[in-house]
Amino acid sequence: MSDRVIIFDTTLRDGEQAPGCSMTVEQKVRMARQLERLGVDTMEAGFAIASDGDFEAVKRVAKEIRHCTVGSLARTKKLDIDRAWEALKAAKKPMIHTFIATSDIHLEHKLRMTREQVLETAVEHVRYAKQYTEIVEFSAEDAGRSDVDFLCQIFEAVIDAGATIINVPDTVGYAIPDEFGRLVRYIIEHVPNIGKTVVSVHCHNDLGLAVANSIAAVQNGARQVETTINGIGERAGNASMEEFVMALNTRQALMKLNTNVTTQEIFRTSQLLTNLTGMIVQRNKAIVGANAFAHEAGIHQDGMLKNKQTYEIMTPESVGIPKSELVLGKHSGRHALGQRFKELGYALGKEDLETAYKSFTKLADKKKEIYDADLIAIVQDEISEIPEMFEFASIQVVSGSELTPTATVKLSKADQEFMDSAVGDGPVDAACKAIDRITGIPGRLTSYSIHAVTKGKDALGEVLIQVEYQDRSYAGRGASTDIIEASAKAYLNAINRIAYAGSKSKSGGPVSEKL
């Protein structure tokens, strides 16, 4: 038996049907060749019956793609099948793909047929289909659901019609992966004539099982397994390609299985179609979810720093994704936040970086995802040039259209604690002055302008002034979530660079008598 499982994608056909999935006629062509780049070996274009624009799709798909065999959708009817054919004839290896549901909960309510007209009709449309191409698919319907001995029989009957492939739909994905195998591994073993075609499975995601499925399916014999980009699909949606695929790849040992499929594609690839269709992938999705290959948790931050492997079992590189991630947040590591750091030119101190690990998860707990000029902003903000007289503990501003905008503000020196507070004519004035009162340095502002260090409504506000003091001017500069608070860091910076020029002045005399 071949140790290489075929890939037939079907995202232009049931991947489409998902509501809100449908394609223009030339988005399904994009998407057609990028699935072409990416390696599939079959890629259905979509059901020609269905539409006019259905039928335009497969039919543009059909010339466009030679690496790939295309394949359409039919019923057992003969008008699809011809319709189908019409929309295939360019394509260089061209395929009709029909089907009939075989579970009896169908036959009974919605083909209202018989176990022998529902064979019947399979087999005279299998060989319908055969007149126009040497690729035919057969699918049971709700296999997963069907006497086995009845697909076997049904199985044996289209294989003698013609048929190629034979495929085993779990259609409402209801299977589990163990009951799954072996029913394909039953029909393998009673199929006398099954040597002829390759038996194929389709599963649907109901209970979150159509990958488990599919590989329960090629560990018992299967060899061609459809899946979807994404995994959208009807419902629940598909067998998602990617997970099915770099499952056989990461477990290559122990599964010894392979496919055609270039993975460096995948996230191209799926990334076009969330492009297309709007269709976003959860955060969390395997393989290509934005979490995929990141990391918040100190812990695995630390491991990956030290080696990769500790905590992703493939790389980002080899499906197509620049690199891994270290994301800063609330739960991230010292080791991870020096390492981030230490990238963006800034090698800090021991003291240092515990500084700044103390501003950055006060700013953790306020923002969801730090980003490097939060980081810069934070050391440029806490690891001074100048020793701090005083630091910021905290402020509390009341203010309003009609209240007289009133701030209290909370400083530290050494191991004391000064309060105070102040009235002005808008809240950064009323935190400038209670700062006045507690320092007893009465700077006076000149300059001050603010802007967004970050993006989103989260952002980091970077507030940068000028202070005059005794006919000399001094910067000062503050970042926060908060605009208020940073526009009192930034002031109080300024009055920490007019204390220390008042040290180092030549009378050595204290700035002020408070100080």
Contents of the next structure:
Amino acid sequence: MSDRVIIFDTTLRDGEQAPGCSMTVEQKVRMARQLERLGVDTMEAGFAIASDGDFEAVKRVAKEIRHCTVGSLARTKKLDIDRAWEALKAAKKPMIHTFIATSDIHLEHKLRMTREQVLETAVEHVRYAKQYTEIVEFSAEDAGRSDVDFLCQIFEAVIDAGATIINVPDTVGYAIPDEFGRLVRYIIEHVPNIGKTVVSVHCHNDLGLAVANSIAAVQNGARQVETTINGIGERAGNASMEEFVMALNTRQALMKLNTNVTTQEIFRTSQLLTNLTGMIVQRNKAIVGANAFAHEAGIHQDGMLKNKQTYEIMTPESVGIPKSELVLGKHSGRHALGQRFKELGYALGKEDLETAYKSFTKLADKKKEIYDADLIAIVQDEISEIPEMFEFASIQVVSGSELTPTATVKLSKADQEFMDSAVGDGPVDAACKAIDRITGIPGRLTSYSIHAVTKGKDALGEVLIQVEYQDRSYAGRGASTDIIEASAKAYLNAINRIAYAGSKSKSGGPVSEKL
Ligand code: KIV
Ligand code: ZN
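To complete the pair, please output the form predicted in complex with 3-methyl-2-oxobutanoic acid; the form predicted alone was given just before.
To see the whole picture, the full complex is given below, headed by that same chain.
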């Protein structure tokens, strides 16, 4: 049996459907490019029939991504499969992923179908999908709670109908590792034509066991694992890609299994997702959390100084976490900056480098020491997946315990400057209201978080927010040594996304009046 485990990434589908994780088409395309760089084998780009936005996202990703299989989810319905194919047909390696539930509880209460009807429907639609593309995955939804002999029967039938991947989802995150491993082994041992297909698993994290269950599955013969970046997904999420991959990597000698993932791209991918969605990972999250490689206890620090292996089972460099060493100073030139960006994996064009250089010199005036994390914050400020209608120019805030907070914001739009002031409950509220007055887009701030990018009182503050507008949620990000400015930039970033979505839907977009 091969020692290669296929990574099927569903960040753009199962991940994106979770509250607070929605992405625009452009954000999905940007994420897809990074997933390709990361080295996932397959990416599920969306559920084409679910909405026009999903359809467009699958279509754009299918057109652009050349090194991964690109898939769309489809129920066992001809309309779903037709729509999936319509979106996927430009893909180099298109995959239709069709599914139907197999557990009795779903059959009785949701589908109101008999097992025979479910089996017939599954076979008919795998055959239907197969006329479009060679790669067809069939998922038995709620397999974790399905009758195992019925599962074997349906898998045998869909493999005969042409399914090249059969997927065993623990849809409700109910399984326990040992039990789930045995289920996978049973399927492999009891489906006679199993050799013609890849056995996949898709685990949810309701009991915090999604990664453990996925590991048990590969130890019992599964060779595809469905994961998401940062573990985002329905309810408690899906198996986290970074945790699964690093478990295989770190315990290679024990498990003898490999993936195609370039682990040094993990941190960047995780950060990009956080920046695009505004969904932060908890500090103690394995692999990518801010504390994942921080050693606080004196006894640990002492051990680390003597030999890192005393308390470190993998290095931060192996997952691409930038070194926290001083990298550049006020007098560093464009060339040194460009070189450092290159080492960090950002190949900036001339124009982007010039903009980044300006931000760098501004930052160096305010902050004595510039670290890799600062440079990443700068570059993430500069690179946007959409054209920004409004650019931030400046902010002035008057605030204090005895004063009514007032903010005056200056923005530019197509080389014209706009300025307005507003009062608010606090300086951030006042800044957002001033931005609303200029842009004409009254967003509702629904989530706000701030953290220091590096240590020290002069550290860059990075703000991640979510803004609701007309029943949709938009993420925003901003960084500055001044946290009110960072907040205003983050809010404006979300407003620009709203403005762009408005201009794309040709609803006229927002209005803004010159002062
Ligand atoms: O959790 C699940 O069962 C799914 C399927 C559609 C694979 O997401
Ligand atoms: Zn799922």
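Positions refer to the first chain, counted from 1. Note that this is a predicted model, so its numbers are computed, not measured. Heads up, when I say rigid core I mean the largest set of C-alphas that superpose within 1.5 Å between the two forms.
>> If the two forms are fitted on the core, does I49 show a Cα displacement reaching 2 angstroms between the two forms?
In response: The answer is no; the displacement is under 2 Å.
>> Once the core is superposed between the two forms, does G400 show a C-alpha displacement of at least 2 Å?
In response: It does, since the G400 C-alpha is displaced 2 Å or more between the two forms after the core fit.
>> Superposing on the rigid core, is the Cα displacement of L12 between the two forms 2 Å or more?
In response: No: L12 shifts by under 2 Å between the two forms.
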